[in-house]
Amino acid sequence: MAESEHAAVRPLANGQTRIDFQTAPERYRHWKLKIDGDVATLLMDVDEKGALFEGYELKLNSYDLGVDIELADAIERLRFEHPQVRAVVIRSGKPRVFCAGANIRMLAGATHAHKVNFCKFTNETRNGIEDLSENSGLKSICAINGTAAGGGYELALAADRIMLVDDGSSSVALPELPLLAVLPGTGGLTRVSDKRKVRRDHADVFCTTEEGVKGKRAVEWRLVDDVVPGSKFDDAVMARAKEFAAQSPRNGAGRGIKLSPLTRTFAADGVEYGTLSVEFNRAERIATITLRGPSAPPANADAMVALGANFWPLQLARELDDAILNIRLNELDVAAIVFKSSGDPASVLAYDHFLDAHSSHWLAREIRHLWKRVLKRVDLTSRSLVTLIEPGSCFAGTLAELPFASDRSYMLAPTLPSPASGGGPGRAGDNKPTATIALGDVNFGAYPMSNGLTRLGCRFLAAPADLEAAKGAREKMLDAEAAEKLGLITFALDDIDWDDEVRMFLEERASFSPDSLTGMEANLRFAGPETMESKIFARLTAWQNWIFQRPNAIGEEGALKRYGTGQKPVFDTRRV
């Protein structure tokens, strides 16, 4: 598939392209956020030339990945630099249509690793925008003025309220099955029995029937909230969004802050930005993302707002959003993550002490609810993740949860340094400070994983007296020996063993097949009960990623393949 002049995908300097996940209102394309007082709206009105790549149109509002972009950047937006909206409406710009879905020929056309990482990309917008009206109490109103089909709807179920317009052709659908032989790629089928409690007769009725449900029938089988005559239908919608927002809890007084564009610096094994760095080593199949620790704490909340984007933890996470879903997206070769830190633990600590100090402001909510996603993130990114804790780390509190979501992580044991080499208590020579990490309050609830558990808690999930000893162990620095004893590290290495152990578990790891590699770290990840959550991006995430290799969705006679060409798909019919 080629690429476009879109504004998501930015040439480099050896010719290639990448995807950029940066973007603004000012340069949207597909959406128009709008401000009345405390409700938003969000209009979706795409741009038919604007796909992400050549060789389709995004027509009646269907949407690729640059779509998606956008309307993530929104979300963050009303959350930061719109603190007095309390509701939101998203509506369509389009008459007599709400939204297609995924488009098409963009699923027929793209590899299957852009069509797996689109999928897994949208399902995150789509939770972010249930954990909007959940932490940061900003309802939302999906207002369908016509077909809202496949991906469409999915946008609309991840709202919490759902109101169809009664005009006798609008209608609701998750036609993906008997049209394209794949699944609904956006959390449609779980949010539908979950979310929406639909009967399971009728679900399967409405997932298997092309021109969905309307009227009547929709609301009574769950599928939406209200329907509404056409007459009435805006005041209805602005009625009930001036509802929500006068039943929302969110306090966000005063003036937002501006979301600046990140200072990002691309060469040819790396990026640089401000608060850390990526290295890439692509003949060993590595990226290494290298965190930076702040300085001293702001004195007060009027100073967390002064520096807006700038605050180091604000700045950070956002960072650090941009890296992995750089790696995700662009960087498709890459085995291993490998994270490391430099600074001051108790650096570290301070902040998130700050942050504490100052929970019931609104910017410090939303920073730490920022950091519960982009962590998310990192637990959902099909990499093998590996934390090297070195002497000059800094993995503290919220850092701290790096290590405890990667698959495996190595810390430097202190040695005795020698008279004649100088050296210092980690490798010989080094006179940086012993390798330390450090918990806080934080690692016992602040980030819970998809499965609603702390990575702590899912990772002492036999043993809770495991759990508890590490509670007892807040705000210690605590060396190798240490943390070993407490199950917070895989292992514990001196410096002669150091290099060759983390050589040889970056060699096998970049040596093992990378799908089963993909299902193996996803099923150890969360252990525990299963979520909604959980569910959209384990179970359905799964049978999806199976299913578009399949010769009847993705073959030549496939689904995917001669949709609207006139000519029905030819599938193997043997159930597997």
Second form
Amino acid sequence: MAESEHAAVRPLANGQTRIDFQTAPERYRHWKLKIDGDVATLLMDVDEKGALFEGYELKLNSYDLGVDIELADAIERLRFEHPQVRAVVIRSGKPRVFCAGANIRMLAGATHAHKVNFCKFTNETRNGIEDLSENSGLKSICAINGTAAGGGYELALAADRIMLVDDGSSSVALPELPLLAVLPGTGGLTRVSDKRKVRRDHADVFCTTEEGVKGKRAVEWRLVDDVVPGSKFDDAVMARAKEFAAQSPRNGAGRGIKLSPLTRTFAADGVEYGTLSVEFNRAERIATITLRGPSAPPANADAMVALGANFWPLQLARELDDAILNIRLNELDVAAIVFKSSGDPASVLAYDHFLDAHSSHWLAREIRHLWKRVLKRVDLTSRSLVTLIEPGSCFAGTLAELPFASDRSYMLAPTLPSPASGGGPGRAGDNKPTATIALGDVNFGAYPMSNGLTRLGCRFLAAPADLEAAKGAREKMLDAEAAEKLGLITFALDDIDWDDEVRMFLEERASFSPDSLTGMEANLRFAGPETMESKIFARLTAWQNWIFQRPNAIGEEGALKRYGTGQKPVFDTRRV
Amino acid sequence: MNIEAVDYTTKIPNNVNLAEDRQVLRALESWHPGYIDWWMDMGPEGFQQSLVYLRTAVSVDPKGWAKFDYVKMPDYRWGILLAPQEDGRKIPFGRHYGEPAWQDVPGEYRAMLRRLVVIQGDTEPASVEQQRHLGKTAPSLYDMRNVFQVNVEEGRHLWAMVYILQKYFGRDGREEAAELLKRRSGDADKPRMLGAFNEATPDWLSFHMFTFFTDRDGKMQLESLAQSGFDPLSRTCRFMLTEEAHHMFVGETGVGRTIQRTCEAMKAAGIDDPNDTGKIRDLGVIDLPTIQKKLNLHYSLSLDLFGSEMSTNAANTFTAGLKGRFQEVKIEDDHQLESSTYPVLKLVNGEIKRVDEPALTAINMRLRDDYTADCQRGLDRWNKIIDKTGVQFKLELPHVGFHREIGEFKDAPVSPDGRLIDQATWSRESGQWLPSKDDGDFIASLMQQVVEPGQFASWIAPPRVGIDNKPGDFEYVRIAA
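Form predicted on its own already given; the form predicted in complex with the partner chain follows:
The complete assembly is shown below, putting the previous chain first.
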């Protein structure tokens, strides 16, 4: 049975017309971010009536995308607004329940595309919590006082330490398979096996036991780190948080910067941000994102802090992140995202040099890590990605990662001077500078993909010599010929061919099956080794998204459809 | 072996042929010392060496199943007693309707069934723990014996559930059985599973209200488990219900005798106004408005035990054939409920309305409605006691939305007469509807132990007949010095 994607799309609550990823602590409905010296507490207290869509309530601290948007926002604020925080405790504001996971009724009524994008975003948020620990020195503790089921336990799995109250009933569980006939969608299985290294037979028992595991066995099976009696729980959690804080290398003493609201203007066919524009060509199903380069970097770190959220690399990263998420969740028909840029590539490199020079400054480091995560978000976006490198563009250093993240890149080659046309940098009659691309140190380590490789490392997997050659070309303005020779672009085209080639490519792309494109692109983008992170996304897209389409889950008699009715699902018993 | 006779040759009296079921016998015998430790630690405080005139089950024949004798409570013969197996019993509801009842646990329902048994099992020792201090303030030896009888039988009900866990659930079952002895009512670290079983039972009126209202929830739960397609659970619960009837009796007559004493004292003193609280309390009896407040409290707490009005879990256990409705076999319908509805009180746009909901997910609601009707019958009998004395007062069950912590009305204050009110009105008025600290202090001041045979505290009337037809001055408890 095919799910009808358009027949009965559930409306957003409160008359909203699009899902907005921008929020701020004063607007949170589901989380409270409390800062007490060097320890932060993220208190989950989901407002039952605060669902993102109409038609379900968020009972028992269950969550939907709206809840996770707040969590992701809170994590970003810990990074940028509270650099003095050195450990974070995640816990529930409700008695006897930690978190019941993703809201089942929400999932049962969601379109397939929403389920997939919901899982993807929540995974990125969980990865962000791990990144916070690994790279920002901000370790996390999940303090479970009650039931942590499904996505609730998966949230805990993202933390460095899981502490469970030992009251004879509080438990951790992954009940997705026995209860809902689906899989944990936020890396639960992979983190159980690869991060916590739970023995496979124990994991098998755990993942098929709806009520989960509690007490001593949860520790013995490595599902949690500590079980603590209720009367000692708060003290034990705080002691552990203090210990983590004492060990933290985070050096951001003093004030943070304010992540001020993004300035955006939504129009019918585009979104205008401070440092980029998004333009929708709905007939052709193309979204063009044009990034605007900077002027000169500030004089010193204090000036960077003073600029805060207006510091160009930070502003652009936040705006690009928002633009990508908006396309993912609100612009489902977009087949391809086209990256363009305008500006001075030397200035982009100058900003990279600035961040390199201040690499010990907490803010410079956080900005680099933000870029790393935004670029990963681009990698994981299931649309065809193409970069057009044209005269006047500035794909240098950090921004050069976009062509490397793209499925293809096209670069406009200068036409040869001839008496007839007069020649020129690019298109006839255009006096913009010749299209160039430039590499910097950042392209060789600062922005690993989910598979642990740099985009160039992944690109040149077969030929380490090519990677060395590219390294040798750092800090040079490379024209199309040089870039093509170094293997940095897909095609160099001159003015005569450019328009037609690009048009035909995009038309062809839009004509292919979107599903097969999603699958093919995801296969080709991540050459090389697997990491826990890459496995999580790969298995999500392969297994979960398959199960999410199967009648055993979503058919009229499937488990998701029947959940909550009291009727038992009927399965097609043939193993695939 | 005669299924109705109880085998006393094993350490654990039983009618399930334990002597030939070595493995389960061994499991139960190894659980036994822990149980006795628990009983010594958490059972009735101060009376473990006293001789109590208790009934002990000797058969599962409804006629004459028990014998009465003096026994020290730790020596009570707690046993495993199941109602006789019915030949050809069929699963009476759910998707397996009409199939032969299961004699073994169906694998697909193992976890669900275990959870039902554990939750039921957890309530049994909990009430013993809640009531352990009551002996000190017993209003008579008769009442003291009654609380101890209730306690030892709740202990036996724990045995009943532990037998099911150990016989049918392997290692998990043994672990759960051990956990049942580790949790403690009201303990911050190891509380009992359900909220009402962690509340204190501070005085005898609370105890009688608890046995009337909360044990009646227990009765309804047992009634619905007695319908179970898992036959051993059904048989266990059917016999537990035989004992549970006495607990209902203790609650209903306890409150009834309190009411009777109050009304008689008012009449004797020439007080007609039941709200003349000061004067009535001066008589050493509990005024009827306070009894109404206690009733409001215990009824509303007990309603919470039924869970949310709409419940997926309840629907699942019904469909699975594990937990049915009250008197399922007497209901005339398809017993599957896939397309029927049941009216449920809900909040709809700021109004309390009756809404038709899918009957499967409204299973809790139906059981709760049956419970309310059962409670009302008890109230009618109490009101008859009042009427007979000529006092003008009527006890009433509050609205089901009143003072709720679980379900549809948990965030919506509702008055006892069923009006939706705002938070300010609730804060202002709720003192008239629920017992205050002063009310509690007054009741506590009346709680003086009376241990002379045939004597009763000032606030409660003697029973009409004694236990086992014993005379009024019978020494139901021989208190050890």
